[in-house]
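Presented as structure tokens, the chain that follows is alone, the form predicted alone.
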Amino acid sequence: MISLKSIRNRFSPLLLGACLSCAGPHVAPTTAQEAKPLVGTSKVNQFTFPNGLKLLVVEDHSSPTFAYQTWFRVGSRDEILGKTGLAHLFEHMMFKATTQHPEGEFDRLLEAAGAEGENAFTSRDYTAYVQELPKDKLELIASLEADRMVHLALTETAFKTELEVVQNERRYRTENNPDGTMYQDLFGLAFKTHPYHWPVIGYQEDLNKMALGDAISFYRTYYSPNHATVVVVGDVSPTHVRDVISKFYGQLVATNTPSHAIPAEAAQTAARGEKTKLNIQIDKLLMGYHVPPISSSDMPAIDVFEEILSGGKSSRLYRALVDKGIASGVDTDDIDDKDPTLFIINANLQKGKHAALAQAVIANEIQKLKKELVGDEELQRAKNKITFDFYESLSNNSAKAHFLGKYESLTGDFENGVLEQQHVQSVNAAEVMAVAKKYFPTENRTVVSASPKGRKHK
């Protein structure tokens, strides 16, 4: 993530894109949708800009307040190898000084006003940046976010500053950091082609050699209008923050972006593993399975198989690894991707313990999903749970932008997300199977798994 404190330099500036000194006069959207549900009373408004630019916003007085995010559909998807990392680069790039702004007012500014859970994310699919405001700041927090978008100063100084903090926060997060070193792995060894196969903070090597002009490259094709969606929660009014959004945003430039065909993944037909030795004191396991897109119809199943497996202490892993004994911890992430992505089951074992059981037992599960239909009760349980966390996940303005900016990113509609929720509640045992059955058999299994040093592989 990124260092909100930065050290305030001189620079000469690199002019990219339009002036903003002005902001420009009101430009009005091309569309305006009619307001569409996300939960209770509260209502979307959709709003697109001649420049392709996309506003989400949500009213809701609870608190004084409203959360701000800018969401670019641009993460380590859309990278080449050999250039790996840029995406992640860029997050830290945008903390730096514009051509109207030095560097550090940026921060020092919304710290002044009362801005709060500033920070800023990368994914494989997405880069967002994030703030919670005082109602009354709409128009700083909209001339700042407009502001950077095009006109980052992209000097030498600023960039290698950058570049060292990212090369030693891939030291920290990857290289010397079991899990991420796995995670690495696991991904590599699953995809041999789509661009999921390499970490999103890149390859030190790529890191290494990276320059300038690719990061001039990148902000050129990417941090444009056309390529982000804004959403707004909070104590606010729609008309008004459509206002304030063209104002300032109104007279930039969409960009071309040059065709960048990503290659699919092959059907995976035989089992993939890897063993390691790490420093660690017990063995670890990670467990991928090629799965669908964030969009696909059969995500409502594999939620609900999800949580069967893996949702808490009545989960059937809990049970059989972390009750026996087994196992200290078992989980199960990383199935929301714009692209087909891998259902990640990952197992801290007990001392003494070694990875091939917990990797059996886990197998095993499974099997008993493909050849047996889930009891109602047991069905019923996993779709309240899933179906109470996504309430409860929406509790606040910053947690409703966040779920808006996600699904609108990933499939081209924040409605696909509601919807997915509202279709577990329909799934049956046999659409479990269904999905156990498809997604689940041996051929489509990645496994990475680690022993301390020292010890003999089981």
Contents of the next structure:
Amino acid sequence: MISLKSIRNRFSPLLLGACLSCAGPHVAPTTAQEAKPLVGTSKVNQFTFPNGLKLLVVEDHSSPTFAYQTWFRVGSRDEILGKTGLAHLFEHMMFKATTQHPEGEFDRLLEAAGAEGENAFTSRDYTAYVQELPKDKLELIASLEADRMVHLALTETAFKTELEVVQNERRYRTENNPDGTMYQDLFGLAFKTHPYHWPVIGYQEDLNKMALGDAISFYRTYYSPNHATVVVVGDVSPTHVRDVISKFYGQLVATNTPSHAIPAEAAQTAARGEKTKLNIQIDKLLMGYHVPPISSSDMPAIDVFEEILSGGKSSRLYRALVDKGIASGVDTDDIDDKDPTLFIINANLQKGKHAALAQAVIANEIQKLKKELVGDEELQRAKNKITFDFYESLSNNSAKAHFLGKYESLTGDFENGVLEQQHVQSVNAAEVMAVAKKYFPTENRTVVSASPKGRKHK
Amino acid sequence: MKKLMIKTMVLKALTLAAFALAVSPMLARPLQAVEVSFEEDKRLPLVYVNLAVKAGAVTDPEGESGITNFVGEMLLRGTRDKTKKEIDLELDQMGARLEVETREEALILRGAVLSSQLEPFLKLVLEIVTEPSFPEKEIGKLRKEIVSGLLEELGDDSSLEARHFSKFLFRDHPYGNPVLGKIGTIERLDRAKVLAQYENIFHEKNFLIVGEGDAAEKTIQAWGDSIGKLRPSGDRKAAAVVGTPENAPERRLEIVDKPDRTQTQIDVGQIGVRMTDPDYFALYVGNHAFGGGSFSARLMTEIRVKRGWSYGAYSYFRPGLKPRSWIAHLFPAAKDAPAALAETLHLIEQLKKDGITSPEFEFAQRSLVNSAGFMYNTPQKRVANTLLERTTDLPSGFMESYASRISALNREQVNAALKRFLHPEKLAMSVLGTASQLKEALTKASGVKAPDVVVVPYTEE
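Now the other one: the form predicted together with the partner chain, given that the block above is the form predicted alone.
Next comes the full complex, this chain leading.
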């Protein structure tokens, strides 16, 4: 077994940032806004540092631990065709060697310190690095995260090995996964120009061509304090966190944000669809409608619309599909994108039933919502469920940090997430009907259906 | 994601004085025959209530695999006074959730509700549990839904492989039966069988209530008592029907043949140990060093970090009333599957022969002790711990005893336990992949004689 240190020496890693110590002198933050309410007695303390780094802190002393998350405002929407999958691949590379720490040491130091849930994830719009730690480990994680934000040192060998891992992840999530294949097809059909066209994990042919230089360029462009928000929730003091963050991140230099024009998607003018055959035993259906981004003022009404359609076993789609013996399950995906995206309905059919039938039933239920106002009881039922889900989404330190990081990254202000929940309570039946008419015409729809190989389509 | 979230429960538990929690203590006391454990937490206006019946899938009668889960689902589909539609409406109106989770040793009704709606919610659940009607029409509908769900699972390689491996490892033991049942057994279920299983396991002494949230413990206790009084006292079923599983006498290989796979799913394992086994904590540390989910673990280092063969590579114990399983899991590309299987077998053999090194032991011990607080740092985790302890007959507080137990271990004890426990010559191996491409190479890698390799179509139950 080759030691990590010898790997580092043998392959002379490229140094991607200045070899500055992270533990520089204290730099006072430029702004510290008044704490804002989140839920219950929880309040969010906000700080912005001179180098552009944002910090959100929530105190919760119910256990001697804290969640620490770093959210970068970069995802697959920032890629270009031919380099798809780069944001996600780079997420993997962030666990490699830095100028301060050889490969593997980041994980070893955190694991030895008792870290929990150390992980990372990439979406279309953001990339996040998450972990929980015992309360006395704040300086450790801040020093490590600040270090890898700018001091990553990549080798050709590490890059190639991790590329192979990512290709295996792609086999797992897409190639050998019917749902993954269908989602790739759905977004590929629904978006023609916008980067949501391609999957977050990228196309295989692009991954095959990816080079170390691509990763280095991506890192230099997007990994800097002015592209990030650090979120800390747990047994901490906001001023202490501010000082620790300042100590370790204060010396990092902001980089220019590239003038990267994201092409807008033209309005869809005709229904689109694809029928495919997969190694499955029952039919599957995905329907997507173009809807506005998460920051839209229509989002509260769309939330209620979604809940009426698919929230619980009294929802309209469950009744019309599962109770009627057509599908074994039906659901909708939460809208979680910065740019105009898709409202997605997915259904697994029952044995012997065809996707076309489910598609017709779903279209009919949507049609009803365009023509008939929702009753008060049904409206209140939807709001109650949304309220329940909101509270549940804030039920522990990690969940709170995720909520804050997501809304901060997608909308620029976590408060938009809280306001969206508040606005849901005032949505009326006419507004639900209005969003049904506005966003759910047939021509705005894209459908991907799959049936078992060896059976003719119907 | 950088790391695959391991869906299967990988037990991780420790306690340290430093993690003494600033929350109200878990209250657990047997009262009459129904045990209630509820932790008050008023930070959010939510209440979580789990009603467990300590008799899970292992109590499925022979030929009726899946019936316990079926009974649980049927509870939500009609009572003496309410139809399924009315139940669904009431729950959604309250902003509540009520779901069924079936384990080998327990059937759990998992409830969650806004605290403002707790009273009507508890009343409804009481009616669901004590006055189910099991309507014929709903039995027919549920049968079709479950069968369709099982057919859908055939498209999910990791889930399908886990199901096949369990059957292959445990052979005729009830632990090898799928909790959700098989298409054949589900299609044969009828109302008489469903009713009989309900009467068989829904006994006062089988009940356990565990929860947390914005409610008074005495409210939940009173509710538990009222449920208990409405059911026969009965006896504990699960422990009586489960025998101790044993390894097969020789190493075995099964290939679950599915066409067009560019990736395989590999499970390698053997019968595990009870968590109360004297060797358990030593094995727990040994497993952590070998494949416990850490990026520093041997399996992950050799399979993913060094070679990039698989996105995930880890090993874990599954808990049970009886020894369950110890499993190493990886999912390499088809082209790398034979080499990855051979390397995994080599690593297991090496682990038995040489044990773990001093640095590995020290790192595992330190990591496990320092992460102690995360075993129980939220009310939800404490509820999960209590459910596991009570349904698998662990001593009270077991899940918080890890740190002291692990701290007291030395490397020699760990390696001696590994030597006693591991049986490379009896390992069960299951690979989901395309047999025509892989059989010869996998056979060679496994060390199993070609005529003994079992190939089963992925659609076979």
